[in-house]
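In the form predicted on its own, a lone chain appears below as structure tokens.
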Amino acid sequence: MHADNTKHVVEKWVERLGTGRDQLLPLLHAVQDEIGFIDDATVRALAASLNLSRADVHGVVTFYHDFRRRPAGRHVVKLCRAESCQARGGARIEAAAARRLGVAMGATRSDGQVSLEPVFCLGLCAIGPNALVDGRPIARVDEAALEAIAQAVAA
């Protein structure tokens, strides 16, 4: 995305949310949803909106799991990590997914196709291991989740 149009869609949503220091975790959500990610031209712009510093909107960037510094894939495949589905075998179901989606964790396959990401937690702790793809919880995932999980990514 070029910086101008960057620069345009910040200036459109601190429009519409304000320009205080509490808008900047809205500003990041809107932002990234609009352009897909939060690149350096986009620190830049959210700063000198909010009369921030670059570093001040870049630890936030940084700081929160849901951010992404670089485009996604088409398709988003996320991973829970927490400790409850780890317990019943979410380590191995990332190992699986990785081999079969052909790309590894916090990554985007070369073709753009799909990303596989790690969340820490979806709330679905007693029916795990669990994941969330372009947006849509799957729980209890296991090989047979995973295979109808990365037929629907390839399409």
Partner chain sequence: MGFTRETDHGTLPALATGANVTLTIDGEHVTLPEGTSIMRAASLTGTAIPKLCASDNLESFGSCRLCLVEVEGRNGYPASCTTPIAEGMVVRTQTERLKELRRGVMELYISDHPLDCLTCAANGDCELQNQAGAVGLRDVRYGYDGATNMGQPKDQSNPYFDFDPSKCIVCSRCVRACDEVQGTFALTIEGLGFGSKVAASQDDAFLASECVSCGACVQACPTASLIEKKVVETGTPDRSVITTCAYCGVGCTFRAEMRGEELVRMVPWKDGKANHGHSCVKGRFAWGYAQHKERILHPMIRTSITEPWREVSWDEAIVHTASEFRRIQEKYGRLAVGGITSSRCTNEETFLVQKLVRQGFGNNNVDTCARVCHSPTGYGLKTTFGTSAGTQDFDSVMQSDVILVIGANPTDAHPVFGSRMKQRLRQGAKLIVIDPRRTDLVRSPHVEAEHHLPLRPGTNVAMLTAMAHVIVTEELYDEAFIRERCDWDEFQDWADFVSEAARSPEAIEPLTGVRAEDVRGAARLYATGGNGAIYYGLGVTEHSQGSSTVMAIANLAMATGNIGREGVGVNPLRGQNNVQGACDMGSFPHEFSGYRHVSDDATRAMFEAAWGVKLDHEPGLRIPNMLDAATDGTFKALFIQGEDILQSDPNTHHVAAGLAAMECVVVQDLFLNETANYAHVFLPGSTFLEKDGTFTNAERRIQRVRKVMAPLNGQADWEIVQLVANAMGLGWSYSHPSEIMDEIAALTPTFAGVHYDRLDAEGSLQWPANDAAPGGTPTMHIDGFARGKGKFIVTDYIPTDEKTGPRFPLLLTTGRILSHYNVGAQTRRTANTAWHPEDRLEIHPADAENRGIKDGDWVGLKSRAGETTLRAQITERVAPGVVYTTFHHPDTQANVITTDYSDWATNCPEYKVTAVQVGLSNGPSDWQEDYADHARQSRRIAPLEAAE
Contents of the next structure:
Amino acid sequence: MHADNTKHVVEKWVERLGTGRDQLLPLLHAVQDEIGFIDDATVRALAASLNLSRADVHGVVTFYHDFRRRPAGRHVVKLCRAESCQARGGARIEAAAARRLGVAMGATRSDGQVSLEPVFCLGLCAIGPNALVDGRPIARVDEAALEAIAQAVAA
Amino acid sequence: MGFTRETDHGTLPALATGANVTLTIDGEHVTLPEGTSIMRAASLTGTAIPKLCASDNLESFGSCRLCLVEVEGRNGYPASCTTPIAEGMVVRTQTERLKELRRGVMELYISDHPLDCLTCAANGDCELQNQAGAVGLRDVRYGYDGATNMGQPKDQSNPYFDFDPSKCIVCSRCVRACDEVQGTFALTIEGLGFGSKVAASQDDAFLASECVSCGACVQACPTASLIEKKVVETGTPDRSVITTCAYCGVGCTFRAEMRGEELVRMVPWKDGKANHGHSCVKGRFAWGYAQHKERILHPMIRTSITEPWREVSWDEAIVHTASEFRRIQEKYGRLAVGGITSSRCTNEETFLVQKLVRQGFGNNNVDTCARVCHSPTGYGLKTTFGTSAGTQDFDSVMQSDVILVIGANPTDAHPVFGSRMKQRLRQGAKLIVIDPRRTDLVRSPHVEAEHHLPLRPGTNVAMLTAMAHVIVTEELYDEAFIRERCDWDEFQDWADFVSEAARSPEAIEPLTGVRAEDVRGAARLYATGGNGAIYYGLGVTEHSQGSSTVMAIANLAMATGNIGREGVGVNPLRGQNNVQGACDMGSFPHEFSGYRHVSDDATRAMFEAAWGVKLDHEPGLRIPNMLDAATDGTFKALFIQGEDILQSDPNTHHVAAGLAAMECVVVQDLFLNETANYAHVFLPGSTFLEKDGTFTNAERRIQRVRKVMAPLNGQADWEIVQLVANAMGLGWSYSHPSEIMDEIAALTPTFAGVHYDRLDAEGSLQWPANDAAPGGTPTMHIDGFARGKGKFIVTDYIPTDEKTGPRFPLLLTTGRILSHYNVGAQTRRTANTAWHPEDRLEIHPADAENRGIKDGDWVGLKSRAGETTLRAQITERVAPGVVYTTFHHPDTQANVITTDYSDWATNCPEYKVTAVQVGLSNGPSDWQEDYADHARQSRRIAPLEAAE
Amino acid sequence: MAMEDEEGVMSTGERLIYMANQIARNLASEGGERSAEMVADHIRSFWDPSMRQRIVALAADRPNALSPIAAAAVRRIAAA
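Counterpart to the form predicted on its own, namely the form predicted together with its partner chain:
What follows is the whole complex; the chain from before opens it.
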């Protein structure tokens, strides 16, 4: 049943964006924005629509961190792991975030409330460590900011 | 004598532009075509720059960073694989700095690689090992603590090769081979950075993925990551023999890599002109049937087909055969016996069988399986062009701009050629597919036909005439070509005919089911799109107007000037490895070798002089006529070499009745096939691995078959025929097949220049090969047609008499699948049974729903001729009203269903059009059960008497 | 003449008549005499003597079984 739903979403976006190979990335974004993640059925459907092999699409999907294979939590917290944020204590913040939120880096908490994910460079290098919380950038993340983030994602 | 690897020059040859460039490599001047990479230039002049991700059948990639060189005047250390040579360039391939860099790169590779070389299956045949040695790696300073990519589980799902991700260096050669060479795109690199790994489809097991098991990835892999199971079991080979595949009409050349008499693996030969180093699952892997336990190794005879077989000595079997044939001729007349040659055996063997019939039996009752596949090609192209064969070589497709495929499914049936065609399509050539079914060429990853015309089975001639209508009425024909090379008056007669309103795409739309605008689009594209090439197969020939369809194709090619150069032509995709050869050798009842009619006095006189007997000048019986004569009581004995007419010929009941009526049926084959159920003498044959000879592929290319092991049955097939001939007093004394080819060359003008020493020196020769064409003939009809002027033939559409109606409302058509070959005699006895273990009936969802049929249900398939049962497969590949099956498994008995109708000119059976009904079934039909019983009974071999 | 709905196999005689008529239909475009000549040539080239004798006999026995062009062709074969 779910696979059918996926097929419909894919078909809808293919109709809007086109079947050229160059539409693969825009289509992946569109489907993920709508459904929340890219599953195997979506890979199959996209391959069929764009006349690519399943391997072709699988390779693209797995190359980009941003394409999720499973649904995310209701809230997504991304912590920057690029060099500048690391130099400004990012690793310590990451460990603290994992403890405070009760979820490992790269995972979704078992109650489905929050996902913790890495991101590489938000372009705020002078004021890190940086985070993206449900799409909202937060700079100078310290213990206090983490507490605020934890409150925000508890809702 | 050691075992030599072929040199891999690292990158593809440059596209020929004509300009040369001179540079200096390590102090030596080198002159080569522009566009050549530095790596290739160095390799061609004797310097092997270290490399891992480069391979000369793939586009350069530049990922391994081993092949760095220094170029004077340029900063940094460019990769030699991605850097083209330039005039005056000065390159150094070995300096202190380069050594450091390469060692550093190799150290990184080995830091994440198991160190089990001594017990690894690639030991001695590993590029990683070689390169580590070449760069002088001595230690790995990183140690082995921390995360590695080792210790991953192996994927052993494919029956022929293993995938061990722990040994993978992610050079991507496998992915690129699957993309660029095979064109299946089944592999990818999943993830990125340290986490990169090779994945099949969506990280499926290989067997469950899109992989078609062609083995190109295994061949490309520089480590033991992808490796043949046989190498794992046996070890590395110690010698190699170049030979030709015995499956399909592509005729791939292989290096048979041996250890002693054991075949370790078949590796496609880079210099093979038909395959250029590629192969399919069958040729590369499915050769195990030669050692299958069902292989019969001793002659057997029996007096009646209801008795078990009795093993006997060769002497007894041969003498019995000869005396039976003589007895029968004395009793029933000279014309009561005949022979069937094999299109799987060599040219030399086929020549001997037809010689046995003509010289020994004294008649022309000899025929071959081409009767049931491409005999219309022989008739149609002889009539229009003057030669019973295709006009191009396979490489010609790389110059085509528009490719028209009609009644053929090359990605399944001629896979290596299919891959080549797909290469050209990816370069931008356009494709038209005329086929009732949506074959893979119509649409599959990276390939899409510009036009698919899914016509109703049986309407080919109407369709092609409609295309001609467009070309003539819209004045898209090549008048200059026609005036020069054809008869202008004949063209005008033909043009008048096709221009009639009744021939238009609009008029025939209700008949074919194809929209007129699509037909018009396709016709215009073929006529005006540049070099137009037509490829066709049994979907053209196996019809009641098969010969007319071939001539209609020839008409289109002539009308548009698409003959006589590379990139165009009329290309029949001959099915069997030597069906072209069998026809060339005079296997037809009306022709001697070289397609000369038996009534031609001069030709016959030459054979009579050579063979010392008077020869019959009347045409003999074709296979269906032999069977008719048998049921009428006038044809009593048949010598069948390497053919299974009971499984492959139409209307099984008719074939069985004919065979049962004969007094002596001799089968020379590897296994007890279906025809052997009706045989009285069984002579065990030899495989292509066990004899010398030649095969001729669909390009008219004659290639050597070389013996790699002693025949398990004791004799090569040609030796067996010689024994029979001599038992009949013919006095043959061939000691080697080269002598037979010398005789063929002496008696056949188109083969006059063909001798084994030339084949050894040149690799292959495309006939005609004689004084007029000393180097052979890749492209035919360049200056003129073989018959002089090309002949336009009016082909009026005559619908088949096989009509659908209330009782039989659907149309059945048949075809092949990649993993199996023809009647499956060989492939069913290999691990290829992992794919396609049964024939399935493809049926459209609408037709299935009307009948309450679900996917996998047993269904009865019934025609006027008979019925059988098989399982259904619901698919939209077929249109409503059309069903489809394959014929690879004898228990399907697909030919019980097919009818008596055949091509008007050649009696090629109309396999592609049968009116049927389909309905749910409980199990096998009565015929299937009776037949299975009979087959079981008939295969009994009596235990031998106590040893003497 | 088409196959009967119930029969799977034509008898030899029926098949020869069918074949002759089929060849005639496919070579009919030339018209009349020329077509008959082409049909006769085809049969002489590809049919063995026993089949040719048989069709001549059948033509005599069943004069209406052959189409006009086929019948004309068989007359030429009988004559030659």
